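Have a look below at one chain only, the form predicted on its own, in structure tokens format.
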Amino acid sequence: MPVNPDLPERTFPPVAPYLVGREKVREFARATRASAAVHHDVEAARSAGFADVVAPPTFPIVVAEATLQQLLAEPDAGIDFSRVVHGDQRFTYSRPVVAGEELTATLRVTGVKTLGGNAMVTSETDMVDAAGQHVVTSVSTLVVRGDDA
């Protein structure tokens, strides 16, 4: 089944809030080799003006992953996960993510393009804090290989 060309502008319901844990931030920082003290040391983060350790710039992918699962599970999306390659990932911040806060994420499909028998599905996941203020937007492009690819 080909990717549904009517996916753009489809918005999924917000996923359950994600509590950003201090140890998760540290684990992610170690895994991505983010060595700045603000990612590991609470006192260093507080000295820099933050309430707790600061998540590395790509950490929001952890939160966005749940929204991408919604898209992949959509019955009429036509996205066969066994044929998916992650094509692009970007983040646009209003402010850094800090341990102890709760983020709620909502995914919206922004584009579907067909190129050489493959489909490129672009989506945006907006993440807001408990007060409903924007924190970060994750833009992801999935390449869904066609039958001949």
Given for the second form:
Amino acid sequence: MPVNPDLPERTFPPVAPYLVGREKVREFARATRASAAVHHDVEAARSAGFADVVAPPTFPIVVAEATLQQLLAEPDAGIDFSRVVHGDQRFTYSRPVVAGEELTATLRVTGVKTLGGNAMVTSETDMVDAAGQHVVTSVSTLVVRGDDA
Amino acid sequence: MSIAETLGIELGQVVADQTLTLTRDSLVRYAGASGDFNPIHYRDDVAARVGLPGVLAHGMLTMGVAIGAVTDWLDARGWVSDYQVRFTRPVVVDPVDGAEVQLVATVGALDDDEARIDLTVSYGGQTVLGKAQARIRTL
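Based on the form predicted on its own presented above, generate the structure block for the form predicted in complex with the partner chain.
Every component of the complex follows; first up is the chain already shown.
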């Protein structure tokens, strides 16, 4: 089944709020070797003006993941996960993410392009805080390889 | 004060230049931290079955360690307001030797309150992240 060209008209319901945990931020920072004190040490983060430890810039992919699962699970999307590779990724922030806050993520598909047997599915996931204020937008392009690619 | 004055940087300055070794251990840690448990990142047999040259590093891990070097340099003086990459080539991680990834981060553009950091990330002499750019702001 090819990727559904009508997907760009689709916005998914928000996923359950994600609580950013202090130890999860530290674990993610260790895994990506981000050793700046603001990611690990609450006092260092507070002296820099943050409420708690600061998540590394690529951390929101953890939050966005649940929204991408919504897209992949869509019965008529035509996206075979075993043929999916990550094409590009961008994060645009209004402010850094800090531990202790809740992020609610909403995905919308913004484009489907076909290129040489592959389909490129671009989606945007907006993440807002508990007050409904924008924190970060994740833009991902997934490349769905065609049968002969 | 402009961001250039606050951070003491100028156009073209290298702010990070290092070699990072990604091992299978790094991939397992990243899988746990990120929740991405695709077996192509830890099982040779699965990677071979789907036609890959070997177990690959998560693209998001490469993207993450590259910006980690920049935020280490930046420390508590600022934050990343935008970060984008294109995944152009896979990083194959040998079970014994791992994979050496070279990273150079340079100040690519400067205006009053924002700096663009351009990242060159390569493996085996070839670039693995295209158009890798981060925008930073001071606090």
